[in-house]
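For reference, the chain that follows is the form predicted alone, supplied as structure tokens.
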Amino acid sequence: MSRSASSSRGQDEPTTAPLPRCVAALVGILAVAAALAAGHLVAGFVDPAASPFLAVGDSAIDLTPPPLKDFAVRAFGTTDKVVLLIGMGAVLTLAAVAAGLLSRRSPVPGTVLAVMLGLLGVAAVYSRGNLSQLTVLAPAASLSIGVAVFRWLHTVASRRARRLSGPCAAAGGMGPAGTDRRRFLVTSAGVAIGSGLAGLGGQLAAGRVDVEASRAKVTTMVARHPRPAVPSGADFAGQGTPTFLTPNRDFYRIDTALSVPRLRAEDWSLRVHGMVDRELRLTFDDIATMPLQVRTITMACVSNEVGGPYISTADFVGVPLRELLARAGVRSGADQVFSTSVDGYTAGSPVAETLDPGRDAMLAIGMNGEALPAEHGFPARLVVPGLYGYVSATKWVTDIELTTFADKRSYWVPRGYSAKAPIKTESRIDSPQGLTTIKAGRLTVAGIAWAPTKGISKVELRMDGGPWQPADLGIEVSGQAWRMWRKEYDLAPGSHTVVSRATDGSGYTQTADQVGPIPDGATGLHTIVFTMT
């Protein structure tokens, strides 16, 4: 080989060896961890919802197309938010690894990617209408710490880095040797521990609001209002139906809140404004001085498929909403009660249904003998019987505006759902479960039916394609609540198919037409197949 060729090859070779792949990936992962922890720590002091990780997740929920949202609810149920967070964590981990691998020779590619991720967090926080400008400090801290830690670790790892051809597990193949190797390991461990402590500090800071102490005070007040006794025969829980009242821990929860707002009753207030004669600003103490009512109400989610689980019943305690609105004076022409949550979520309820004295719409502060659980809207939420929750049940409500459907559209309406959504007359078979095997003989088929504000007058079953036959109904507790039913059969061994349908108090019988949840609730007849042996 000639001297000139050798010299030329030497000039083409890099003067600094690239980082081993595992080291480069670790640098990216630790930098992202430090960035998220820093943002979470700052958010704990300015507003927990400003944590970049959560803010990006909230934005993802807002941008999710309705069909995908309904798929997530069907597939994952009430764990859909956990699945989203896990998915986001996986994506961020992959992005961190990519940033590291792209930066084996230079920190520039990783720095650019870190800045892009940081700006995404800034945009997510800035776009949240319920967050103040001060909360941008959280993603700004995340951005600056992420970039700084990435470049710092990259510099430490690059010292005396050697070119390696073998895998990471090869002897001596982890990068910096001797003192520099130990320095990198110590620095990495320090970043990992610091990130963990910062994340924990942010969590503790976010939890400094003592919601449970506030709930305890409200529970004492709520408990002074006796709940109606559930009559014997209201449910057939021993034969497979739910209990008539759903325990708070089992009450379904479907909402857009990635993190549950932590708001004390002492800090809460409600503004009533818009097309009213007098704007109101009410504190929780103001609500506590008003006469409270207890009402048994069934609530249902529009995402519920035929036969689905997202329906529950509770005794709610609160102030009649029509009395609050009467204090403000609803002006002629207003047809929408536009409510806003502390986290920015909005819902629109028809004024006529809200003011209907037979409907018992309320500003609820209690649920089943205690204060509202935090995840169900403490300190206060709306409950308008007979309407799907997305237009009637704003949790953590802080603002009510009287307006028109033409002037304002609530959260789900631009996403393809109807502005008005009365709960549809439906029934569900709870026992036996579909595709189960049962010993031949006498069998009780049992379930629930609901048509809030109308009540259930009849439930019929069709077994194996035969004629419709009436089921025995449980005692009706309230026209706002579900009603249990059951029917006994003597069945021979083999496969059987049973279908249910309900007729409400207006005489309307549940339709057999199969329609999905979008735009205003699913319809169809619940059908199950089981085997007798």
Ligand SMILES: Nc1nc2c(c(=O)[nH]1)N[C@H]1C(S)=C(S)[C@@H](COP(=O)(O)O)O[C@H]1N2
Given for the second form:
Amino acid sequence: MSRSASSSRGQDEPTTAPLPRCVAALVGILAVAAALAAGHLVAGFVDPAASPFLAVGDSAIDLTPPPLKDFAVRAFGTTDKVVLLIGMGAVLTLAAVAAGLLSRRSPVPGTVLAVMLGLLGVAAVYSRGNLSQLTVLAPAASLSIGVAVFRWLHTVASRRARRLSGPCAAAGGMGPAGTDRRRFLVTSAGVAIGSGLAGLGGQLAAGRVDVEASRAKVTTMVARHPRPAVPSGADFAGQGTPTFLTPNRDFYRIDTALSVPRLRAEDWSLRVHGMVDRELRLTFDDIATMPLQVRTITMACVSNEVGGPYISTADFVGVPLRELLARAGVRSGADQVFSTSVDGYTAGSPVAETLDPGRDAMLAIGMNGEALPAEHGFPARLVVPGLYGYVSATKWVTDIELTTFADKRSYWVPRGYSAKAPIKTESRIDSPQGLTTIKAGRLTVAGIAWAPTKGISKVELRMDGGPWQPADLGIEVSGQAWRMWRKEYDLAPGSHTVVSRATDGSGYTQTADQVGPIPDGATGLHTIVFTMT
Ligand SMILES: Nc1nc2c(c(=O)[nH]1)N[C@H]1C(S)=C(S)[C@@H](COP(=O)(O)O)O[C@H]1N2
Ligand SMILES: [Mo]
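Given the form predicted alone above, I would also like to look at the protein as it appears in the form predicted in complex with the ligand.
Below is the whole assembly, all chains and molecules, this chain first.
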């Protein structure tokens, strides 16, 4: 093999006149666009999660300090991911422009930057875990195409700059320089169009996994299990509470996945291992032939502020986790059920809660009469009533390991959250909304209270600093779900303040102490100020 330093002389040869700034910037931007598109295209075929742009975004999410992440969740809800992608686009554009401007005389600085960006992509994809060996092809394509396109465009642009100098607005002219200019423009346009097509191709290739067809089959199966009817009087939706069951499209969504994992039930399997007597590998058909149960369960997010929206209720269909774990045989000493998602997210629940027959922890495959929606974990997720989602409700779950809390820490634990996190007894006022103005006269104050799995035994309201007075409770559907409440008032015009507090089945009354979501869930009393005219 000959290591000829001279072979690349033609490209590396410093140009006499520097590239005009806008040409240099354009070279940088097009190279980065081509790199991202190439990676996205290859990822579409090997594994959509390996797209370097998405992988870097996912890593950014994992590296975000929890208080900032909490802020993002509160400020943007699930649109925080769109905000992140736009932010990343802006940062990459700046990096691309910088790479271009640094390379006005020689392509070396830009090449170094392109290689660094490429390696960042490789590192990000590698850090996703759970990905196949092939996935490195995607960031490798980004790296090589990025460097190649950068050097190619730089060469074409330099040939032109050598004959021409001055600001880009004045660029142009006839003769040889005009030919070079045309050549650069055509090459640039070619790269831009090629990148667009490659990106689109990657998107189409990623979509070839037909999740919807797979969901339709599972929905048929799930629909065979009749759901209990929600008794009338369980909610006060007419007075402003949510409906007792949250429609799937309204169910709150929290996860670290920048792009929703696309799995087919046919390709899915679950491994149960660790401190067990028999390691299991179950396919979706194995799960579907086990006896399925239907349970009405309220899920809550630890990030929910007092009065916040991250709480919802659904009928979940699935197999009891207890049954699965009994098949594997949990060894004594194991105290943590450590679950992992196909995208590398992990959660750890106490073995005791998971095996508790009164709690009905489940591997769920259905939600409100249909297959799990892709965003909520299709084809299978865990649900453990009474525990915050981050320590229990792993979506797209593919691995369950029996271990100890001493040995393994799940996703949010090193990020400052508690390893164990039972849902706190809370209540929320849904109507009236804060800072609204209402016509004087009769008014119904209504809301929700929850304490899974203890159930709610009492909700009290305090109007304008008066005594605590009991509200009317809705019919209890299950101790694992929320309970609705309401109370009528006849109020004079003016400003009013109403506060709610709940008491659960164990006799514990919701504390007034105000704490934020970190480390194990917010507390405090929800307070609403409104005006009657
Ligand atoms: N794979 C995966 N599962 C996950 C999460 C995640 O980030 N990734 N987030 C958890 C958190 S914090 C919550 S509150 C629940 C939310 O479930 P939902 O989006 O279906 O409401 O999912 C849990 N399961
Ligand atoms: Mo959460």
